[in-house]
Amino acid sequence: MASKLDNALEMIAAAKKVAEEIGTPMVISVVDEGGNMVASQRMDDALLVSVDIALNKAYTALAVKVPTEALATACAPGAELYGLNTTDNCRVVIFGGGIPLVQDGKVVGGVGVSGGSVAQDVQCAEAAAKKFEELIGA
């Protein structure tokens, strides 16, 4: 069985491949079940701010157990979860690019991608999540 690091690096490679195809440099981060970074890579010319954003997207997806894009509407001004992004030391990201990693029905980590538009970030994160499913045989 591959290590968490080996799996994370393969997931990052899958997201990086998509980022290269769309011509957008990204930061890709993977966290474990405790929200600790397993691996993170910044492509050449990726936005510096994306380093923290990618890690926080991965953390958020793990912490709330849903893709971060699902939080946007619920966290809009006047909505039920407005202000959620100011909790947990402001680590909660409420826009797309973070996806929880699920194994045997349990959230065991998260992947976060930042550097492009929200749609591009989601596209790359989905590639990483798909790779995770392939690696665990889901």
Second form
Number of protein chains: 4
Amino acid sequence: MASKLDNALEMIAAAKKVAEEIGTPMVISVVDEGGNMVASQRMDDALLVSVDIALNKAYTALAVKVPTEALATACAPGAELYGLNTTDNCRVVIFGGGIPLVQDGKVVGGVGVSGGSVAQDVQCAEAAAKKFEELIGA
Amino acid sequence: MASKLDNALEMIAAAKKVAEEIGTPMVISVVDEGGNMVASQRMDDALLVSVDIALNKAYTALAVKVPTEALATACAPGAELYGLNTTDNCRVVIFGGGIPLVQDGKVVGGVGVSGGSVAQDVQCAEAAAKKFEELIGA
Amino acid sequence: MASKLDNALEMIAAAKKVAEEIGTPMVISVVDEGGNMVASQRMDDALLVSVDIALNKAYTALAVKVPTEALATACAPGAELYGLNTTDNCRVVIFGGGIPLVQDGKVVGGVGVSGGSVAQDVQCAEAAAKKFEELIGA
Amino acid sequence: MASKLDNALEMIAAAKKVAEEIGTPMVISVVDEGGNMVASQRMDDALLVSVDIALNKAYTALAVKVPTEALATACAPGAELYGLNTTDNCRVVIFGGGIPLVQDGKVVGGVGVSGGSVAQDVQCAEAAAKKFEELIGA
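To complete the pair, please output the form predicted in complex with another copy of the chain; the form predicted on its own was given just before.
Starting with the chain above, the whole complex follows.
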């Protein structure tokens, strides 16, 4: 059985492949079921701000159990969770690019991507999440 | 006379009972009049983000002396307290689920619940606050 | 099978019983295998500083995989890990009262106690750890 | 010319190889000349505390321009830099396992390893630093 780290590296490779295709350097991070970092990589010339954002998107997806893009609407002014992004020591990221990793119906980790437009970040994160599903045979 | 801790544990038990009835695992926290934790419990499979949020809802209710749901409107863009949630080291939570504990007309603590929808969090927090009133014979 | 939270509450009860016997109010905290809080309780009149210390003793025991009392010597001036206590956002506590929880040879959590002398803290933490072994049938 | 990220991944692979040989799971991190993370990996079962320490050893080696093991003596009570470890938001690690990366006489990055004894951490970090020298043809 592949290690958690090997799986994370394959997921990151899948996201990087998409990032290279679209020509935008990204930071890609994976956390485990406890919210702790397994692996993180910053592609050359990726935005420095993305080091924190990618990791915290991964954390948020795990800690809230939804893709981070689902939070944008829920946290808008007037919506139910307005203000969520300043909780938990500001680790909660409320725009797209973080996806929970689900195995046997349980959230067991998260992947986060940052560096491009939100749509690009989501596209790369989805490639990583798809790779995870392949790796666990889902 | 029951200890503060025993009272907090009974309040948490009351909130947990509701959480079990509605089938959503919660984190429930109680703070005293100094804003310091008395007790906190994370039900199995509760969102990790809720560990911080439940405690800070309890803190906010005590520190601002209103239920946290009252802050959503007051902190909306254009409203009087816009930006409150980023003060006090971002411990201020501005959506529902935190309730101040009142004894003899004085705020003496707070209870906070996180893990479900805001309505569910409020429902659990109210069960805890009601238990507090029973315990002090109010 | 008992829930993680129920186990933590039984561990805390075991530590509290010892704390009451020796007449010193304590804070007792339990974290899971990801280092996240499961439950924490502050006995009436326990030192406020202990809220942070108990939780971080539990975290340290999990994160370093040794009882925290083993770190005192290792972190003394001139010793190998001098300076360890200021790493990891100062969450590393290097005096006794934190014990890793071991199941099937793997560290799956930690318990931390603070409020008395180090010897008293250790005594209470050991009662909690012993309860954990009973609960898992070790 | 290889990318910074590719170089970092080769350095981490070299450190991991040594970690596997000595049978101790490690966290290995690389930062660039700005002190920002390029890549970080946590081997399965590595100490959670090492996530922060490995990154900050890499940062410290870059930021102070010496191997972190050189700081232990300099920061001892009575020595010139006593207290250095609590500066810079406690990012300064003063025991071995962080090594500056030097190119053309200039410090251009740092590598940090944490998870074993200090001697083991240093051994792995040296393997990474040696790989860096190979990669730049030094």
